[in-house]
Amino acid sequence: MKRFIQHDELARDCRFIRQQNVLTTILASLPDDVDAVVEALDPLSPLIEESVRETAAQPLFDRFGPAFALLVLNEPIRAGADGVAERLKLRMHGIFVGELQALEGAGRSLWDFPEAPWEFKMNMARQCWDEARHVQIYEKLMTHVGVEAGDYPESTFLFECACSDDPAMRVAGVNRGLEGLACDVFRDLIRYAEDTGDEKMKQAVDYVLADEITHVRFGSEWVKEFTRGDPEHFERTQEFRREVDKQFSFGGSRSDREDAAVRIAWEDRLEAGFSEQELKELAEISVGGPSQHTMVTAAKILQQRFDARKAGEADEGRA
């Protein structure tokens, strides 16, 4: 079997649609800037209209055109709010496919690294035997939500950020980055649960999230056993983590600002073995990104310029 492969090969069945991962990209380098973020989508719109084509999501890329992007990543889930019920399908149907990415990712840890300690494959193989039951997990709560897998496109973009050629990369940004991103958004779906008396929802993520706490216990472990004497590599390995982190928080929707749609975890995160040091570097990389209202007003501007393009192609298909 192959070792270290590329995110585009990753095996999936005639169900899933795959999305290319330039948005992503783009929203974790912008500025706090309304004309910033507005001239870096707007190009993007058909690039993003074929991404969600014959999704469930096609019909709110018709309604906001690419300004859906920016509400769906920005918009908290909240009980009672406007459009949360199908945010919270497309956070679901997202978190499942993250499951899939970490089970790859964890079994590839355990395959690309032959001459990794025996521990060390024991305790990826741990991960991966936790990470299908996430996978079966999240398909029962897609179904209790009303969603179900393809339903919306898939982004590698977590496969892609996190995977290194390099075992103390590979932790920190498997175990570290995407398993801590999934703290998060797992501790903000808990909340959502309790608001809403969703005791399915609140026992079920809340079970996930403990297995979580121990795969990023796993990646602060590792991570320091092969820098252990080379404090170089160390340092490489962080800023690697940086770069993970930095990508993962889209932006400041994954941050420790008040606005934020997804706040940090911060105590589950100290639980798994990061630093208070580390916790603090994580907000300060996360909260440069649009804030909320950047995002909203932002969105308004996209929305006007997609809805005068569509009512200008209509009256050319009328002369």
Contents of the next structure:
Amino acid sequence: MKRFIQHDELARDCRFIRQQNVLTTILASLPDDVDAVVEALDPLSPLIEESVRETAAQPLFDRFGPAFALLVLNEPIRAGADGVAERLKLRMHGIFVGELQALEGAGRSLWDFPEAPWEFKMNMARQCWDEARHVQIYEKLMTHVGVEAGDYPESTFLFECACSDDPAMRVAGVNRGLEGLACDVFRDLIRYAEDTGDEKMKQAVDYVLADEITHVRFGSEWVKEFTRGDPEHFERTQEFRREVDKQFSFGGSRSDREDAAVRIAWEDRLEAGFSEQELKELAEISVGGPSQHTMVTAAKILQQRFDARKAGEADEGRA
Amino acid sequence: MSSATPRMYPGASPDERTTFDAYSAFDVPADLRELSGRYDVESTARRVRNFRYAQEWMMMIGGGWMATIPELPVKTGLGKIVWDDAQSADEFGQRLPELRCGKRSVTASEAANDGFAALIQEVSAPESPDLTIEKVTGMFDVLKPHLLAVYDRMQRETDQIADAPTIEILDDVMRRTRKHIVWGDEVLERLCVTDEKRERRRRRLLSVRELLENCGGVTGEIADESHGSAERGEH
Ligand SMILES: [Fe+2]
Ligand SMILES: [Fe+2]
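Give me the form predicted together with the partner chain now, not the form predicted alone.
Next comes the full complex, this chain leading.
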């Protein structure tokens, strides 16, 4: 078995539909400018349409056009809000595939770095079990909210961004970038479960969050260990984590902004070994990107263009 | 202490005699274990390093495979097995300093010979997503049953009192290994639903087993190991 695989080599059964990561990459790098958002997304319309074909996201595409991701995915999940059921399903499915990739990332850290210290291997092996349980937990929670594996397309963006070939950067990307994002998302989900009185979801996700804090702690400790005595390596690793954090902020969707879909879980991250300084940096890094107002305005324009194209196609069909 | 108080243990002077009759207070069953076992300290230490080598590599291979296996329950099942194998390797490692291998020996893994190292590489070789049968067969139909048989024999034949700490570790490792073998068999039963697939399992089993026998297994002494002990789980 070779070492260091690419994200597109992650093995899936036939239920899963792979989405090209370019979509997530573009969504993650949009500026706060209506025209720029429209011009970035409009040409991607065929690609987005293709990626959702025959998935549960297809009706959303048909209704909202290429902006459906902006309208559905990047919005907060609030009890009783319009479309929250659909948003929750998408979020759950996204978390589920994220857990799969975290499992694969931890497993590959065992295989890719055979010379790593034993304690590192023990931590990664433990993480494999934890992530495997998380996959199992989210399979159940998906059923709980009415969605199944493969209902939505999977982007392997998380694995692609986080899995560096350098061990210090691998743990910085996976255990601090990806697992840190998981802390933010799970704290948000616990809040939603509390608001809706969903005890089953609240308890399960609370356990998962406890595990994730442990995984971030592994990352915090191993970044220091792998770069000990090499400040330049440490700085490169921090820079890599900042890049990953920027990408995983999805244009401000995960940030401390008022209109963020998911807020930064400061308390949980502090417990996991992030410093105040690192969290302030994260807040700064993640704040950029389109505001909710920009997204809604852009989405409307995109939808109008999409509807006009559909009407044009229909006319051509009749002619 | 006043001299009127009866002493419960032999005193320092000849006139002091204990009133305690050894064992009279307890109905302790006789210890039927006997001293002397098949392995001395050095050979037990070597075997523990060999065992640790196998457990550590199985942990790493399982970790690598998770990304290349499409069947979801196999992926998640391996997650737990990887952790089990890590704990087994760790327990073996903790035993090494106790066997006079030095403080740093907790992470010492050692292949019995080049043949066993090559066997481990062969077990890890199947890579593409359509080779789950070959992956699971090599590790769960051949390697783990072999290890179980060797652990079992070691546990019965090492010095039951002097080497009891190794026996305790083997207890844990064997409990996990038995579960893994049952799991692997269930997975293969589910996967091998056609003659062609059953034939793939059989061919893989034979080829890996041949390598195992040629190198002498985990300790390099397979002929000796399997003497008198059932190679459990082998088909
Ligand atoms: Fe997780
Ligand atoms: Fe995690």
